[in-house]
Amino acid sequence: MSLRPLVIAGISIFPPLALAPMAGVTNALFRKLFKPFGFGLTVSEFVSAQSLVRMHKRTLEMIDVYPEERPTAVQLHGNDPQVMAQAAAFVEECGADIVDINFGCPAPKIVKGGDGAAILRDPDLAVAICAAVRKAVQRVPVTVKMRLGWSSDNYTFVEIAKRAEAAGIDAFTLHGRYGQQFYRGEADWSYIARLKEAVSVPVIGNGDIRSADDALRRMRETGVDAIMVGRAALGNPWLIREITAVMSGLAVPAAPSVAERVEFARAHLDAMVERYGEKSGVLQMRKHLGWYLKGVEGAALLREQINHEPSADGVRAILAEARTRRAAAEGRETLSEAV
């Protein structure tokens, strides 16, 4: 099955596959490393509009974009239309290819401030934010990522999307859960199909894509223009390689060996240490290494060792040992089969 590109206000994106924004994960370096596996569109961590207009150093770093990862959307969260507009204009000037508005994050610290999925309780506010941002952004598309609504008794996504489209929004990403649901249960893609029927701009579907088969099945069932993948890609960029292959009409490549997974994890560590320094790079990599080692023999012990190792060289040595042990085990298995 070969698919058409996703086209958002003249930007052609192929494959029609997007990286979901994830706090503390999808920084510029992560996006640069994962882009070659096949993402057509990358999306930043969600950035506080309030912090951005105040020029906080850490927040300014969050809107960095590498040339190699383009096209890239920078996602903003906030609940003041004018502050969101000011931040969006600044993001456009800094080189974002797309400005994305966050109406989807269910994290307590975001929702407590009235941002993210909490805004779905107030369609008028949501539309006011969309209109203000669209007016402020002159040259690039403006998109919205949202959930079905705040609660199961108040799904507001169709109303908001229709009114936001009228205000000039160029595309929507819909996660098939409501805000209070967080990540419990299963994403309901029947609602994503309903949004696709309700608006004329592109719709990207999001939620529980764990395989290439999932991606193609959901596209066929709903008619969405693209798929967004998030948690399933953590520690597993090879999933993206598989989805990209089937979207391009190619055979699914072989699953990565343990050696390949460990080598990529080491390269990720090296890049993090180079960009953030040894102390911060090693600390930030602990969660990533846990994801890369998922399913590897002895993973629990390896994670424990890594989580107590403060030096980059020490972590590299642990990874090297894991790779050596696995190679020896594979050699024993091959010998056993031969006998």
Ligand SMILES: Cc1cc2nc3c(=O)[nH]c(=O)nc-3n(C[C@H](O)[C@H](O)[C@H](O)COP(=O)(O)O)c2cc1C
Second form
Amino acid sequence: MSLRPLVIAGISIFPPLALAPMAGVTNALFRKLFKPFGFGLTVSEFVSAQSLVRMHKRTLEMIDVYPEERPTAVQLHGNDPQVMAQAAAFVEECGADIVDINFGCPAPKIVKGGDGAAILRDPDLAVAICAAVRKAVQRVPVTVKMRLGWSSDNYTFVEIAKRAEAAGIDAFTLHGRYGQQFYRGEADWSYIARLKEAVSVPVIGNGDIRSADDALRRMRETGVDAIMVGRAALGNPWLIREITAVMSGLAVPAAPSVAERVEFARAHLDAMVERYGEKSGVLQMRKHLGWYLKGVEGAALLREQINHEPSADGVRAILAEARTRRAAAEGRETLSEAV
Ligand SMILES: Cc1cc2nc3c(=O)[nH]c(=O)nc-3n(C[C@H](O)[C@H](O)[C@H](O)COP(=O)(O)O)c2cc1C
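Shown: the form predicted alone; wanted: the form predicted together with the ligand:
Now the full complex is given, and it begins with the chain already shown.
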């Protein structure tokens, strides 16, 4: 199966595969490292519009985009149309290829402030935000990422999307869960298919894609224009290589060896330490290393050692040891198979 590019207001994106925004994970460095595996589009972590207009230094760093990862959407959250508009104009000025609006985050901290998925309870407010942002952004597309609604008895996504499209929104990403559901259960793609029928602009489907088969099946079943992958890519960018190959009609590449996985994890660590310094880089890498080591023999013990190791060299030594031990085990397996 060979697929068409995703085209958002004239920006052509191929393959039609997006890296999901994930707070605390998908910073510019992560996106740059994962992009070569085949994402057509990357999206920043969500950024508070309020903090951005107040020019908080750490927030400003969050809207950095590297040339190697483009096209990149920068995602904003907020509930005041004027503040969102001001932040969106600033983000465009700073070089975002797309401005994305978050109507999907269910985290209590965000919802309590009236942002994210809380906005799905108030379609008028959602549309007012879309209209204000669309008016403020001069040159680049404006998109919305949302859930079905806040609660299971009030799905507002179709109403909001239709009205937002009329206000000039250029594409939608829909995660097939409602806000109060957090990550429980399964994403319901039948609603994603419904959105695809309801609007004329592109729809990106999201939720629980764990394999190349999932991605193709969901595209065929729902007719969405692109797929967005989040959690399944953590520690496993090779999944993206696989999905991209299948989407392009190519043979599925071989799964990575443990040595390849550990080498990539080590390169990620090195890049993080260079960018954030040793202390912060090592701390931030703990979760990533846990993901990279998933399924590797002795992973629980390795994670334990890594989580108690403050120095980058110490973590590198643990990874080198894991690589050697596992490579030896793989060699033995190959030998015994040959015998
Ligand atoms: C750790 C984490 C952080 C997330 N942060 C964001 C965010 O900043 N903005 C957003 O729109 N969605 C965020 N999400 C939701 C994902 O983008 C995605 O919609 C969700 O994980 C479902 O896709 P998946 O099943 O492929 O992971 C986050 C998800 C996770 C797991």
